[in-house]
Every structure is written in C-alpha cells, then in structure tokens.
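Next up: a single chain in structure tokens, the form predicted on its own.
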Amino acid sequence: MSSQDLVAAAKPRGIIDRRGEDVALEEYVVSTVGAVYERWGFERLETGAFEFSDALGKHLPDQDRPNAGVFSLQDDDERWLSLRYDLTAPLARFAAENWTSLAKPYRRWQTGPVWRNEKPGPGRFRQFTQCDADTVGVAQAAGDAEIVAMAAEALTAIGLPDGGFGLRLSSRRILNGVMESIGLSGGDIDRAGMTVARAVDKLDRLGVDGVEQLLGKGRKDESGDFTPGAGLDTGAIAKILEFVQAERGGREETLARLAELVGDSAEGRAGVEELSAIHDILSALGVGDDIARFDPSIVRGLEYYTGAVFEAELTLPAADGGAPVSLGSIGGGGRYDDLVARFTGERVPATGFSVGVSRLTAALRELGRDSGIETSGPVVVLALDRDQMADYFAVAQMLRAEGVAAEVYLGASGMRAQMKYADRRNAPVAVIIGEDERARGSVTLKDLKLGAKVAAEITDHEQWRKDNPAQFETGRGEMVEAVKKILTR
C-alpha cells in the first residue's frame, strides 16, 4: 500500500476513546446510580440512538439548520432524522406513544451515550453517558422533591465524600416573575426569555461582568466569536443581575428575598411558593442545605424548562477552611410539563435529573477518586513452548471453567517480553509451565500484584530469589484454588 493510500489514525474532536480501566469506573457509577434509581421505584427503559429531528423539537438550537447542535443525517426517505441530544427527548417521544398502557405517574430511570454537535473543551465532550431517572404525570412539588432527594443519595452511594458535592435549585418561574417585573411580558418573555435564561446560566463561567454584556448588546469571546445579547436596558440588566445574587444564607433566607424581586408578579410568587414546598419535603427528608440549596442563577440552558430547575456540581473544600470550590457541574435537570404535549396536544407534567457520567468519571480520574474501583486483567498462561499449545489451552480453560478470566499468550516473543505483556495487561498472575513442571505435573504460580510490592520494599537481589513470596510452584489439581486464593488475597 503506497502512502497516498494511507487513512490518517486521527479521532473527530470531542470524542474520546476509553479503556478497561475507564469503561469499569463508568460501568461502576452507571451500576450504582442506576440501583439508587430502582430503589426508589423508577423502572429501566431502553431508547434508540436516532430520533425524528422533529421530535427533538425544541433541543434544536435552530429548528431551520437541524445540522446545528445535533448530528442529523436524511434517511432514503428524505426525512432528518437525529442522534439524540439527550435522553429526555425520547422519553417526551416514548411517553406520548405509549401513554394509554402506562402505570400514571410513569417512573423511568436510562442510561446511554447522547451526541452534541458543539465546540468539545476540557470535560466537554460530543459523545457522553448520561444517567437519568425522570417521573411523567406529576404536577405537584412533591415530584421535583423527589427527584432531588434521589440524586443526592446516588451521588453519595458512588462514593463522594462529605461535601464533595452539592446541589442547586431554582425556579424558571421565578425568573418570569422577575422578568415580568421590568415590563416583559407574554410573547416578549417568549421572545427575550431564552436569550437571558442562556445569558445567566453562564454566570459560573463568564462571571458577572460577562453575563452583563450577554444581557446587554452581546459579548465577543476569546477566539473573536460574537454572541448577541438580549438588548435590554442598564435598569433591567440590573434587575436581572440583582436576581442572580439573590442567594442568601440558607433556603428559607434565599426564598424571603426571591418573594421581594417578583413583586406582584402571579407567575413569580408561584415559582416562590414551589421551592417552599421542594424546601419542606427536603427538610422533612434530612436534605439539608449544605446538601441543596437555592441559587437563582441556576436555569438550565434548554428551552423545555417550565419550573423548578436543579444542577448538581463536584466541590472540594477549601484548603483554608473557606467556601468550597466548584469543579463544575455533574448532572442536572428540571420540570418540563409541555415537553410531551408535542406529541399528544395535552400538557403532561414531568421532571427529571440526568447524571453526566462521562463528566464525573473524568472528574473522578483527575481527583484520584477512583481507587476504590478495581480492575484486573486476565491471568496469563505463558507459551514458551509452541509445541504444548494445546496444553496451555487446556490449562487457561480450566480457569475459566471456574469463572476465572484467563488467556494464552499468542505473541512471538520469549518468556522476558511475555511477563512485560501481562504486566501490561494488568494481570494478576501469570501461570508459567515449562520443562520441569511439566515432568512434575505442576505449574509455577506468580503473583504479579504482590510480586510488584515485595520487589519495592527489598534490596537484596539474592534475598528476592531466597525469599521471593510471590512466586511458588503447585500441582495442576490445586492451581485453580491457588489462583483464586491470589485474586481474593
């Protein structure tokens, strides 16, 4: 093959390739959020990778290029048809097409990879896991209460310490209250709304000053992109930044000044009055502020939002004792009761929370959280006699016949390269029959886990091969006990 005929060995941007050990850590999370899930009473769902672009409705950032913010492709039947954007979706979808056989509520819990058509940065991927449980055909706070009990416990069950994490609410309505407050109102809410709900939830990431310009005329970023602004003037802007920084120092407090801002507002004070009702069923189930807490800036970017909003971020405790410091945001979710009237042209309520998986494993690598997780490779039967194959078939097989994972080195190369292969391939033992064993009817047994902790710790070259506990000789009848004993030990 000449080099003009040569693919280039490259990966689109924003998609990542994962190994045993990353797979494992996310299938662990996966496993254990989606237990908490059951535990509750949400049952497991299965949907397509594709979509009807229609269907996706309004996750299109542009219902006019169904290219933008998804991946879309025309079937041969001239139809758009999309990767999901999220996992909500085609729960909205699935609901509507299966309503009059469901049990109402209908309690769903699904995991999956979801695709974004958006810039990737650190964290930010084009292909990720979510982990979402979502309850369609609940109107009261009691649902988003709920909802936010359960992912608080299953961010605790994956193992995050005291005050690693923490989860905040809000209310869209709220936020129309405010709005209505410097004289929008109706189709300009509408109009207007999206632009300052995408403009605030920027806040942790563009600060104050960002999210000023974003409400105002527009904000050019570092790479000279132009984003315009909502257009509105310096005394709404203010209002609008007065809202945002409306948190106070616990939940009740928070919710006395969000009652101030809406005034009058019917849409606001109704906002209010749903997180005084999320506030007392968190209470009455010992979620405590340091656990969940109201911060208005918290609304979600996507347009189905109808009410109560939440987002949970990973935290580290300041080194100083002070506030903890957010490392960015893990899941989130909120109410979207007109989500599935799409489809059926009646509102059905619902609310949900989604686990970003891929963020939190990643999250969890960089932390050093992970090592709790563990993972092994197969034991390595070695060749180093290609006339015995056979032989070391048949042993490797005995393993598995046990449930233990276990393979025959296939390469070329001597007994040197093939103890550096299954150190690579994180092997626990390595299973060594030659000549002498052979005629004895015996293998050699080394433990590589405890072979590499005891070559640390002595010195003495002479005293290793004296001593060498990680290395031993058995009987072909008692080697399946004594790899097991190895990988229990």
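Residue numbers count along the first chain shown, from 1. Remember, it's a predicted structure, so these values are computed and weren't measured experimentally. If you superpose the two forms and keep the largest set of C-alpha atoms that fall within 1.5 Å, you have the rigid core. First, how it differs from the form predicted together with another copy of the chain.
A movement of the C-alpha atom of Ala256 falling short of 2 angstroms is seen between the two forms when the two forms are aligned on their rigid core. If you fit the rigid core between the two forms, you'll see the Cα of Glu435 move by 2 angstroms or more.
Once both forms are overlaid on the rigid core, the distance between the two CA positions of Asp391 between the two forms is 2 angstroms or more.
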Given for the second form:
2 protein chains.
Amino acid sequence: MSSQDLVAAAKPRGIIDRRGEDVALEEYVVSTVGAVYERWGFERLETGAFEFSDALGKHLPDQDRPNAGVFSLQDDDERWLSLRYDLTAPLARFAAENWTSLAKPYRRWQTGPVWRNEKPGPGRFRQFTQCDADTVGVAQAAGDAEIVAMAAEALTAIGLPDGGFGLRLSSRRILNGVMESIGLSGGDIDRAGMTVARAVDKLDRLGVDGVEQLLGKGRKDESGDFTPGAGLDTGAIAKILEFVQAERGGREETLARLAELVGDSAEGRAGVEELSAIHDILSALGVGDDIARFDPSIVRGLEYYTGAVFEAELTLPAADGGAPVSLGSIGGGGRYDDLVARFTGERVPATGFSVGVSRLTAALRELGRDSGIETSGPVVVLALDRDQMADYFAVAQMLRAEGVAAEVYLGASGMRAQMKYADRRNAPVAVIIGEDERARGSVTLKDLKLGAKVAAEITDHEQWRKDNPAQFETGRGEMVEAVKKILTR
Amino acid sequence: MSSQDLVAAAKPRGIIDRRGEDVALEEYVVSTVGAVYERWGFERLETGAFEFSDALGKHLPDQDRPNAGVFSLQDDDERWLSLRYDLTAPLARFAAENWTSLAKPYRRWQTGPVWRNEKPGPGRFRQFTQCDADTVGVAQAAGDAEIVAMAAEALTAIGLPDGGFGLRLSSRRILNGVMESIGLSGGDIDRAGMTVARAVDKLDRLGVDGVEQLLGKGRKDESGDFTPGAGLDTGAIAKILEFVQAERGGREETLARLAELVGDSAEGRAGVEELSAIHDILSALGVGDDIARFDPSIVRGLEYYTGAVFEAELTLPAADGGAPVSLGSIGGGGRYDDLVARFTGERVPATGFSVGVSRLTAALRELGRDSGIETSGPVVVLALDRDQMADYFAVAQMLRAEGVAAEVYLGASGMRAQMKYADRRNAPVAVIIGEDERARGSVTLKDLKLGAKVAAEITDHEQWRKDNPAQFETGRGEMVEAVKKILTR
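Got the form predicted on its own; could you also share the form predicted together with another copy of the chain?
Complete assembly follows, chain above in first position.
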C-alpha cells in the first residue's frame, strides 16, 4: 500500500478515547448516582442518541455564543435529525409522546453521552456524559426540594466529603419579581429578562463590575469583543446588584432579605414562598445550610427554566469561615414548566437535576479520590514453547475458573519481552512454565509487585538471585491458592 | 399556544425508548459479558460516537443493499464525520493512532450503541448495542480460539443453557482454497470472492437451490428483484456446494473432510491448519463439539475478514439428535489482518467477536430468562395532608436510609388515585399516615402484593374488611423493620 493511500489515524477535535480505569471511574460515578436515584423512586429511561431536530428545539445554555450548536444530520427520508445536546429535551419528547399512559407524577433518571457542536477546549469536549433525574407532573416545591436533597445524597455517595461540594439555589420567579419591582413588566421581562439573567449568571466569572456593565450599556472584554447590555438605568442596576448579593448567613436569613427586596411583586412573593417551602423539606431531610444555600446570583443560562434553579459545585471551605471557594460546576438543574407544552399545548410542571459526570470524574481524579477503582491487570501466563499453547491456556483457565483474571501471552517475542509486557499490563503475577517445571509438574510464580519493591531495595545482587522472595516454585495443584495469596498481600 | 405551533412528539423510525426493566436487562447482559472479558485480560475502551468518515471506511455487512449506509454529518470545520456502525472500525483507528505506545498484543473490550442508516424493520433498529472483544497483534490461531472460548463462556454466564446456543466456525482461507482448487486465482478471487462469499452466507436463508443460483447466473426473489450471480460453471458450483455442506459429525471429522476438499491449495491447507490449531486450544479449554462446530457455510458478509470467522446463534437442540435448529444470530466475528494497515501501511493481525446485545436481550425476554431482574417499584408514602409534606419526606428518608427504595406521592390527587398510582408503579408497600395514625404515632402499611392476592381469593367481603391481613398498623419505630419483612415475603 503506498503512503498516499493511507488514511490518517486521527479522531475529531473534542472527542476523547478512554481506557480501563478512566471508564471504570465513570461507571462507578454513574452506577453510584443511579443507585441513589433508584432509591428515591426514579425509573430508568434510555432514548436514542438523536431526535428529530424540531423535537429537540434549541435550548442550549450558550445561545449567545456564535459557534454554539448541535450536530445535525439527515436520514434517508431527508428529515433533519440532531444528536441530543442534553437529556432534558428527549425527556420532554418522551413524556409528551407517552403522557396518557404514564403513571403520574413520572420520575425518571437517565444517563448517557450528549453532544455539542462547539469549539472544544481544555476540559471542554464535544461528547460528554450526564446523569439526570427529573420529575414530570409535580407543581409543588416539594418536587424541587426532593431533587436537591437527592443530588446532595448522590454527590456524598460518590465520595465527595462534607464541605467538598455545595448546592446553590434560587428561583427565576424572584428575579422576575425584582424586575417587576424596578418597573419592568410582562413583555419587557420577556425581552430584557434573558439578557438580565445572562448578566447575573456571569457574576462568578466577571464580578460585580462586569455584571454592572452588562446590565447597563454593555461590556467590552479583554479581546475587544463587545457584548451589548440590557440598557437598564442606574437605579434599576443598583437594585439588581443588591439582589444578586442578597445572600445572608443561612437560608432563613437570606429568605427574609429576599422578601424585603421583592416588595409587593406577586411573582417575587411566589418565588420567595417557593424557596421557603423548599427550605422546609430540605430541613426535614436533614440537608443543612452547609450543603444547600440560597444564592440569588444563581439563574442558570437555559431559557427554559421557569422557577427554582439549582447549581452544584465543587468547593474548598474558606479558611476564615466565609463563603466556600468554588472549584467549578459539577451539575445543575431547575424547574421547567413549559417544555412538555411545546408538544401537547398543555402546561406540565417539571423539575430536574443533571450531574455532569465527565466534569465530576475529572475532579475526582484531580482530588485523588479515584483510588477505590481496580488498577491491577490480569495474571500473565508466559508462552515459552509454542507447542505448549494448549497447556498454557489450561493453566490460565484454572485461574479464571476461580475468578482470577488471567491471560496467556500471545505475541511472538521471547521471555524478556514477555516479562516486560506483563509489567506494562500491570500484571500482579507472571506464571512461568518451562521445561524444568513441566518435568516436575510445577509452575514458577513471579510476584511482580513485590519483585519491583525488592529490586528497588537490594544491595547484594548475588544474595538476591539466590533467594529472591518474589519468585518461587509451587506444584500445579497449589498454583491457584498461591496466586490468590499473592493477590491479597 | 395555538395547535399549529405545536411540535410532534415523535421519534425517528428505528429508534426506541427503553424503560426500567428493559434497560436493567441490557445492563445485566453487558456487565456479565464484560466481566468475562475482563477475566480473560481484555481492557475496557470507550471511543466517541462519531469518527472522521474516511477513518471509519465502508465495511458494512450488507454493502449490496441499496439503502445500506451510515449516518454522516459535518462539524463546524466542514469535515465529514460519521456515527460508528460497529465497534471494530473505531478500534482499528485507535490501535493505529496509539500503536507505538500500546503494550502488545493489545486486548480490548468495548460496549455501546452503533448506528446504521438503514430501513428499520421488526427487530431491526437504527441504533443498537454491541459488546465486543478484540485482540490486536496476534497472528497465531490461539488468538482466534481464545476469542471463541471466551464468547462461549460469556453466553453461558448470562444464563443461556447448554444446547441453547452454538458457535459455528470456519475460515475464509478454506473458501479461498476451494476457489483456487476450481481454477480461480489471485485477481479472480478478489473479484469473484465477495460474490461467492455472499452467496454462501445466504445458505441458511435461501437453501442450497438459492445459493446455487447466486453462484451461477443469478437469482430472482419473490418480489421479482434480480441479484446477479458469480457466473461460475456447473463443475465449480458443485464443488462449492460440496464445500458448504462439508460438515460431518464432530470438529475432527469435518477437518478431515475439508482437508480432502482443499486438495493441494496452499491457501486452503493453511486454513485447515488454522482450524486444526483452533480445535486443539478449544479442546484444552473444555469447549466441545456441542458448543463450537466447524461449519464451512459460515463466511460472514464483511469484506474485511481474512481468516477465521465465527457466528453465534441461539439454538434449539434438534429432537432427532441432528444439527440444532437456529433461532437467529446473536453475535459473530473473525480475523481481520488488514484493517489497521489502512492507517499504518503495515499489516497488523487482529481478531475479535461482537455480542449483539440488543438481539440477545430480545431473545432472553422471549425465552422468559429475564426473571432475575428486579421488577419491584419503590415503597410509596401517600401524601394525604399537604401541610404534612415535610413529615412524609422524613418517613421516606427513614426507609431509604436502610436501603429501601421509597418515594412520597407528589401529585395533586386524592387517596384513591394515590393507591392506584402505587399499583401502577408496582410498589410493594404503601405507607399511610392520616390524622389517626399521627395521633397514635403510628403508620398503616398496606402490602400491595399480598393485597392483590387476597382480593382475588376472598369470598366474604365483610370478613375481609374486618381482618384484612394485607393491611396493618405499626409504630413508627417499627416501620422500617415491618416494611423489610413484607419485602422478603
């Protein structure tokens, strides 16, 4: 084959391959979170990777980014299909399609990859995994509270310590109430609302000054790009900035402050009542201020949220007892009462939470919290004589029959390369059967972990060769037990 | 919202939603098969859902079908991407991309959905799940034998009984040898080879007559569609038909017959030697004629196979002791020594097997072998007084803390509808706390499974109401134990 016929062995940008432990860590997170969801009565669902493009709609968080988008394709009917960009839009389609036959309320959880046709970057991929729980058909705030308490339990279950994560909650209705109280109403809120919400959403990243600019005339970033602002006047901006910084000590104090800020706005008062009901249920479920705070700066970028909004973040407790330091978002959600109505025309209350599995596993890895995952490779049975392959396989099978992972070396190299292969496979033991062992009905076992340790410590090479504790001969009948003993060392 | 603004709640053809038990059954199959693969030393891999189209190549099994194809899309670089149609093509890309750094031989397993842009039909979907194991870098037949023995172990592990499945093996090299022996050589085999292979592949479906037509001038099917044939003469056709029916009693007898048929063809003899080596290893691993047969009619449609080919099928043992009756394919694989060379220019031997998870779970369901999967829903705590929600949540939490799945009813309906909901959720127990129970510090438990049974058997309604064994009151402190007792009934 000439080299110009060759195809490049490359994968698209923002797509990664994951091996062994990386996959195991993600499966651990998904199965642990999923087990919590199941214990709370959520039923598993799986939908296809793509939906009709119009069924998915366009609810991406970063609609204002120029390259934001979905991956779309056409099938042989020439209908447009899109890869799902989250697990909420497919749920809305499923719930609407099966609404009459579902037992309601419908609690479901779902996990799987989602795809975004966006510019990839460090830690930002075009395929990543989410693990969602949603309740469809619950109007009361207890439905939101349940989701938040369950998310806290799930994040604790995967091994995040107290103080290592936090949930921040607010309600879109309170923000709407504040907007009402500064003189915006109905249509104005629809028009200006998303711009204001997006500005508030950037508090963590841009600080108070940046938000102030985005609420006013607009903001030019370091690269010179200009983002137009919401065009509010100085008084309105001050009120909104007061609102986003309204968090006080605990949930109750913050609620009291928010009640002042929304004033007479009916929408704002409904939002405060909503958070108050969430607070009661959280308290009954033992979820304290340390785990779930009310933070009015949380708005979440997605257009479809209509009430409570939640954000989960990794945190470092602040040294001075102040607010914890955020290490980044690992999930979020909220109430979206209009999403099913796109299909049915009838408002169906819904609320949910999404764990960002890919971000969470990356964080666990950085925190060194992935140590529970199996890292040992299989026992490697060396293949020293090609005419003895059947026997080597029989030996490996004896180990597997007792639950010990084992393989026969199947390459074409000699003993030294085979030992190197065993090391690279992270094998705990190598099984060696040469002519001598065969004559004696025995096997030689090499404990590779101990071997590495001993080799690092030896001073006397002669002595080591004579009685190397990491290598010994044993009868075939005793082999499996001897290997198991090494594995439990 | 006016009805003409509504979006249809529908999903694309050939895409299915799966709920609860269906997902659990698939996960059971994948985790059981995967555990076997791991025990044989195969390392987990996950690649992205799509690859560059040219990296995937076009190796679909049914290249001769007009609508066969892949789903393709463009990213914002306007490069063509395709959803993977199997897990082998992405492995070839991965192995080529990482060839220098991989410990070789490289054994990997992978599971996940694959997509085909084909006409869907009964049991034929456009997204389905596979679970593959492949060995890259092994030239010897022991690598094929290992894959076959492991596949047999995996199918046994998921609960298929002896005689309930079978593996049929052959080698492309034997077919090539037979073609050589009828006078076709080199270039002819390349040209006519795939047509002959596809014809032989259809023996199960079309019978000897149909294959005879496809080897000769061609065949018109019931709908009048004409498939052109390989154009062989009568003598050649007779020889090939003799070959495809060459299976005799056990593997050894079939090998002897095949050795006669390939005659002096070097390629054919190499194929017979290959199968002979596979036979030796299978025997050493305890895989008998009843589980793995040699059947020369197995060729597999994929163009990329170069040596051994395998097919796994569900079977019913024949009543008269003859060949078992096939209930359809549940997996297959073979040796493909040229796939990595597309990228690297160097031949890399490789062999593998793919379990058709979606087909297998459908078959398990039909066989009624999915009974091990959890079917019970959560305990449902009724919500009779809206101002007691926090208390209901605390009760549900007591159950969850002891590992019992539980949920609070969060809809807006009354007691009768709540009980109906509990039934539809397949709840084992309903927890009822009304005013009376609250006053007494107790709960009423309703055993819904026993209740259904008792209700079906009762003759005396008055008596049943008086001492219904399926409903009783217990103290709050005793609730969790009482629920657990019901669950273990």
